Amino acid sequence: MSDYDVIVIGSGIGGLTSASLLSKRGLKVLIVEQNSTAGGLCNSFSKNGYTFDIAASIFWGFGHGEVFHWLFSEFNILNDLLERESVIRKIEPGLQVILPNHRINIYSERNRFYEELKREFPSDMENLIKFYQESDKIEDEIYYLLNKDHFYSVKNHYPHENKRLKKLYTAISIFLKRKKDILQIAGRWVNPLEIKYFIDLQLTYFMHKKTSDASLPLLSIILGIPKRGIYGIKGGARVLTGILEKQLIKHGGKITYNSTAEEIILKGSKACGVKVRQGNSVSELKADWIISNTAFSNIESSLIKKKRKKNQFLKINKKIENGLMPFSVLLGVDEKVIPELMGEHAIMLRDYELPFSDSNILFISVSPGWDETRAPHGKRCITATYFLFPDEAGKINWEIERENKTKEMIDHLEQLIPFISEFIDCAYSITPDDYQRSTMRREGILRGFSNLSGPYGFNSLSFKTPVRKLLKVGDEVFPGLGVAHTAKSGIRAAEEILKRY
C-alpha cells in the first residue's frame, strides 16, 4: 500500500501547480520542501519594512485564456484576485528597453508601442512595424494551434484525442523549426546595430537568448509576451506562491518544510517512493507517482543511486545549456529619486562598446506605486540584477567582494537613476553563492533548453524521465522559462498522472 498517490519533491511554482491540481481531483499528495517556506525562486523576504522578491518579479499569463487565468478559474478564485480585490493588476508599460541613447516603452497596445518606435527610431519605424506585425501574426497562429484542441484542460482524456494532439504537436514542431534570421534584412535598417540590440535585449530579458540563437517563431512568442500583458502582484512573488499553497491545503494536500529528499526509491526501473530526512529522522514514504521540482543535476548527483539510471540522467544534464548565475542588489529607496519616466520593469544596456554580458546588461524592477504593502509610505523597492556564466562567477570570492560588488551595482544604477546613492534606506545583496545555497542547484541557478532541441520544447526535454512514474517539472522542461511557463509544466505533469486515474 502506498502512503501517497503522489509525492512532489520541491515546492516551486511547477511543483505547487501539479500538487494543488491533483489534490483538487481527490488524489493524496505530499510536497517535500527542504526550506522553511514554499515557492523556490518565486518568493519574497522582508527587511526593515521592505518586501523584496528573491528572483521572480515580472509576471505574465493572467490574461483571458492564459495559464494563471485558467488555473484561478479552476480554483474558483479568479474574480477575487483579478477583479474584486485587485491583487493582480496589469502594468503599463510592461517593459522598458534602455539603450545608451534610447528609452523605449513596450505597451500591450501595439499602436501605443508604435508611437514609441516612431519617436526613438523614426528612420527605421516603417520596417520595425512591419517586423512586429509579421511577428504578431506568427505568434497568433501558434496560440491558435495550441489552444484549438488542447486548452489547459486536465479533463476528458480519451485515446483518439491524444492521437490528435500528437499530430498537432508534430505539425507545430515542424512549423517552429523554420529558421529565419530577423537581421537577414539588415540592409534595410538605417541603424542595424541599435535595432539588433533592441530586439536582443527583449529576448535576453525573458529567456537569456539573442536573435542569433532563436528561430523567428520562438522570437515571436517572446516578443508577444508584453502584448498579452505584464502584471504586478500586490505583496510580491510570495503572494502567488501563497495562493497555490492555500489551494493545495484546502483540497487536502500536505506540505512538509525543512525536509530533505535524500533518495528516490526505485523498484526495477520504476519510482515507488522517496527517502525523506527531517532533522535526525529518516523515513521511506511510498507513492504511486513522484514529481521532481528540482534540477536534473540534483536528480543525477544525489537522488538516483542506481548507476545505470544515474548515467541516463547525466546524459540529459549534459544536453541542457550552461547555467547563468545572478548577482542581485536589493534597495529600499525614497520614491522621489525614481525618475518619472522610469518603468516598473526595465532592461538596460549600459555601453555599446562593452561585451553583451555580465554587468553591461542590468535587469531592474521597481515595486509598483499602488502596492503600499511592499515598502513604507513614500518608499519603493528596487531590485537590480545581472547574470554571469558559472566559470566567471566561480573566480570571484563573493564574501570578500560582496560590498564592492554592491557598490559597483549602485554606481551602475546612477546611470539610470541619478543620485540614487543619496536616497538609499537599506541595501542587501544576493550573490550566486547565496542563490546556490538556497536552491541547491549544482551548476547554475537558471538554465534553459539546449540550442539543439526544438525551439519551443516539442522536441526538447519534457516532463517524462528515464525512470517510470517519475515526472519532472520546472524551468528545465517544456515549456519552462518564466513563472507562467513553469506553471504550464506543472499542469502537463498533472495531466499525465490524471490519465491513469
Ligand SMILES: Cc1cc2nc3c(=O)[nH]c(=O)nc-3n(C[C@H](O)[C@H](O)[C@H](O)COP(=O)(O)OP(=O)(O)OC[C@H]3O[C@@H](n4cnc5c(N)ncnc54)[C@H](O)[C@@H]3O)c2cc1C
Contents of the next structure:
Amino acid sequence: MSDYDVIVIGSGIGGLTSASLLSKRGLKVLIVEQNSTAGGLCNSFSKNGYTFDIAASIFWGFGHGEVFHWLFSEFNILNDLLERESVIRKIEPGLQVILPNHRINIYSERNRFYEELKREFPSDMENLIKFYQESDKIEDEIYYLLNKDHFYSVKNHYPHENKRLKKLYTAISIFLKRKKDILQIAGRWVNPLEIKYFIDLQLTYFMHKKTSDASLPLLSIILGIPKRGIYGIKGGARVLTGILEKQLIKHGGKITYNSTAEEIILKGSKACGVKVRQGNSVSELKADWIISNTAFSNIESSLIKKKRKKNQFLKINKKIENGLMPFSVLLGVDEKVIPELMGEHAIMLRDYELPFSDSNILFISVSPGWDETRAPHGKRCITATYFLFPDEAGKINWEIERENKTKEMIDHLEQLIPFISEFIDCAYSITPDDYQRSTMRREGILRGFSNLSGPYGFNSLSFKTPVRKLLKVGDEVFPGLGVAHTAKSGIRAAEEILKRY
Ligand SMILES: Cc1cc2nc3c(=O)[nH]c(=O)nc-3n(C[C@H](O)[C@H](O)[C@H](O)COP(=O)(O)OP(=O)(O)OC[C@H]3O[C@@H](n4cnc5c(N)ncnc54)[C@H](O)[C@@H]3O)c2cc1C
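Switching conditions: you have the form predicted alone, so give me the form predicted together with the ligand.
Complete assembly follows, chain above in first position.
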C-alpha cells in the first residue's frame, strides 16, 4: 500500500503547480522540501521593512489563455487575484532596454512600442518594425495552435501530434539551417551592431539566448512575451508561491519542510517511493508516482542508486547546456533617487567598454511604485543581478569577495541610477554559493536548452524520465526557464498522471 498517490521532491514553482493541481483533482499528495519555506527561486524575504525577491522578479503568463490565467481559473481564484484584490497588475513598460546611446521602452501595445523604435533607431526603424511584425505573425500562429482545445494538454506540445505546427516547424528549420542568424533575414541594417544588441538583450532577459542561437519560432515567442503582458505581484514572488501552497493545503495536500529527499526508491524499473531525511531521522515513504523538481544532476549523482539508470540520467544531464551562476544585490533605497524615466525592469551592459557577453549583462528590477507592502513609505526595493559562467564564478571566493562585489554592483548601478550609493538604506547579496545551497543545483543555477532547432523546446527534454512513474518538472524541461514556463511543466506532469486515474 502506498502512503501517497504522488510525492513531489521540491516545492519550486514546477513542483507546487503539479502538487496543487493534483490535490485539487483529489489525489493524495505530499511535497518534500529541504528549505524552511516553499518556492525555491520564486521566493522573497523580508528585512528592515523591505520585502526583496531573491530571484524571479518579473512575471508573465497572466493574460487571457496564458498559464496562470488558466491555473487560477481552475482554482476559482482568478477574479479575486486579477480584479477584486488587484494582487496581480500589468506593468508598463514591461521592460526597458538600455544601450549606451538608447533607452527603449517595450510596451505591451505594439504601436506604442513602434513609436519608441522610431525615436531611437530612425534609420533602421522601417526594417525593425517589419522584423517585429514578422516575428509577431509567427508568435500568433504558434500561440493560436497551442491554445486550440486546451493550451496545456500534452498533445499540443508535440509536432507529430499537431500537423499544422509540424509543417511550420519543419519549414522554418530547413530555412534556418541555411541562415542561422535570424537578424540577417530581415535585411540590411544601417547600424547592425546596435540592432543586434537590442534584440539580444531582450532574448537574454527572458531566456538567456541570443539571435545566433535561437530559432525563429523560439525568438518570436520570446520577443512576444512583453506583448502578452508583464505583471507585478503585490507582495513579491513569494505571494505567487503562497497562492499555490494555499491551494495545495486547501485541497488536502501536504508539504513537509526541512526535509531532504535522499533517494528515489525503485522497484524494478519503476519508482515507488522516496527516502526522506528530516534532521537525524530517515523515513521511507511509498507513492504510486514521484515528481522530481530537483535537478537532473542531483537525480543522477545521489537520488538514483542503480548504475544503469544513473548512466541514463548522466546522458540526459550532458544534453543540457552548462549552467550560469547568478550574483544578486538587493537594495532598499529612497525612491527619490530612482530616475523618473526608469522602468520597473531594465536590462543593460554592466560595462560599456566590454563586449556583449552573458557575464556583462545586468538585470535590474525595482519594486512597483503601487506596491506599498514591499518597502517603507517613500522607499523601494531593487534587485540587481548578473550571471557568470561556472568557471568564472568558481575562481572567486565569494565569502571573501562578497562586500567588494556588492560595492562593484552599486558602481554599475550608478550608470542607470546616478547617486544611488548616497540613498541606500540597506544592502544584501546572494552569491552563487548561496543560490546553490538554496536550490541544491550543483551544475549551474540556470541551464537553458541546447536544442537550436526546437521552437520553444518542442524537441527538448520532456517531463518523462528513464524511470517509470518518475516525472521531472522545473526549468530544465520543456518549456524552459522562467516562472510561467516552469508552471507549464508542472501542469504537463500533472496531466500525465491524471490520465491514469
Ligand atoms: C537570479 C535569478 C533571477 C531570475 N529572474 C526571473 C524572473 O524575473 N522571472 C522569471 O520568470 N524567472 C526568473 N528566473 C528563473 C526562475 O526563477 C526559475 O526558472 C524558476 O523559478 C525555477 O523553478 P523550478 O520549479 O524549476 O525550481 P526551483 O525554484 O529551483 O525549486 C526547486 C526546489 O526543490 C527543492 N529541492 C531540490 N532538491 C531537493 C531534495 N533533494 N529534497 C528536497 N527538496 C529539494 C529546492 O530547495 C527548491 O525549493 C530567475 C532565476 C534566477 C536564478
